[in-house]
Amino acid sequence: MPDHDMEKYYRARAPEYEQIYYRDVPERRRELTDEASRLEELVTGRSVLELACGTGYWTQIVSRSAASITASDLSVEMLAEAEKKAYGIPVDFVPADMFEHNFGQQKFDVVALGFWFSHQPRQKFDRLFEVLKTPLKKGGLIWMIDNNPPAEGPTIETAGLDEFGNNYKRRFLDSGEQYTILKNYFSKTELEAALSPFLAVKSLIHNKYYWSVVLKTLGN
């Protein structure tokens, strides 16, 4: 089931969400641009399922080279923003809870997940990885990107930790409205340890602002 505080936050934030991609920090933008190039190459000629697609920022990049795209999000407000964009190929947008919807089995070459792993409770990683693996064809890949801790100011912004070590932080909308959401951060070593029980790491980039990873099922 979704975290309803998180769900409310992202529904409310949809119109202003993409501000995160255009902050006036050249190194931050460079990391995103480099990752966009890697993602475009990764999905070339492949069928892609994007989960938690949000406003379609990464969907648009995938559409430059992919053969087909199914993009899904729980928030209809986010999907409404995504549907305003122009794409290189048609995109099948699906409003759905990734943990409840059946996307089929062994159907896609790549499953993409942008900026969601940090919102997944640590004690439920096994459930998330099952969701990511099930739609993959044999030899398929999983791509993820997410935030590193803020580079300026406190090392980790926190409103408290729970019994499982999940970090919570306060987020503010442009209106000043405040939400407290789950947001975990990982060092490279911590990330490798979190992923290795479930999937094989094909590549891992851990930069100043963002990390990204390409995963494959164990044994492939």
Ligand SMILES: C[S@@+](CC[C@H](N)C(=O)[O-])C[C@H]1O[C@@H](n2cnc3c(N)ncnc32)[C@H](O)[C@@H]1O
The other form holds:
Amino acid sequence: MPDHDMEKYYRARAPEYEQIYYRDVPERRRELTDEASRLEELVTGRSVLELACGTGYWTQIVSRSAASITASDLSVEMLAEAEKKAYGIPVDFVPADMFEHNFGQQKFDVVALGFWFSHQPRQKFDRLFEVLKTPLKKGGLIWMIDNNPPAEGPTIETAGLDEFGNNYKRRFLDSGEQYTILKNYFSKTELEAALSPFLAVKSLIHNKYYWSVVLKTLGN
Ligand SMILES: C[S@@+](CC[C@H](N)C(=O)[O-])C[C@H]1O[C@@H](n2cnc3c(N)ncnc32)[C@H](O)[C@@H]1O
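Taking the form predicted alone as the starting point, write out the structure of the form predicted in complex with this ligand.
Entire complex below, previous chain first.
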């Protein structure tokens, strides 16, 4: 089931979403560029399913070297932005709720998820990881990137914690419209502890602005 506040927020934010990638902070830009290189290498010649693909920022990077890409998002507004981009190979865009949609018999070498883990309720990580593992080929990999807490600028207001330890934040659109959404942050140790019951960590990079992981299924 979609989280309706989160769904509404991202639908409304679609046209301005990519501002997050173009903030004029050199170290931030460098971390993103370095991750783009790692992702491009990881997916070379591989079939990729990207879930919650948003405006296609990472899809475009994947398209430089992957053999095929299916990119899916719940929001048609996000997908409309994604479809404006040029890609290295054709992208199969699928409007779908990742928690409901069945990608059928098709299995992928890599499942990619950008900036979505931090929005997942801690008490439902098991459901998220089942969704990421189901479309993977045997031996396939999961790639994720997400935020570390803001390192500069005014402290962003925290709207509190729930009984599961999930953090909530206020977010504002350019129009001033306000939303309260779940946004969790993890130290390196917390991240390893959160992931390890479900998946084996192949690599984990925890930088100033972002973290990224490559995961494989346990026992593979
Ligand atoms: C933080 S954005 C990330 C977009 C993109 N992955 C990126 O890294 O730039 C989260 C995305 O999740 C999508 N989303 C929210 N709920 C979803 C669901 N249940 N199934 C699929 N996508 C969903 C939103 O529409 C939004 O595009």
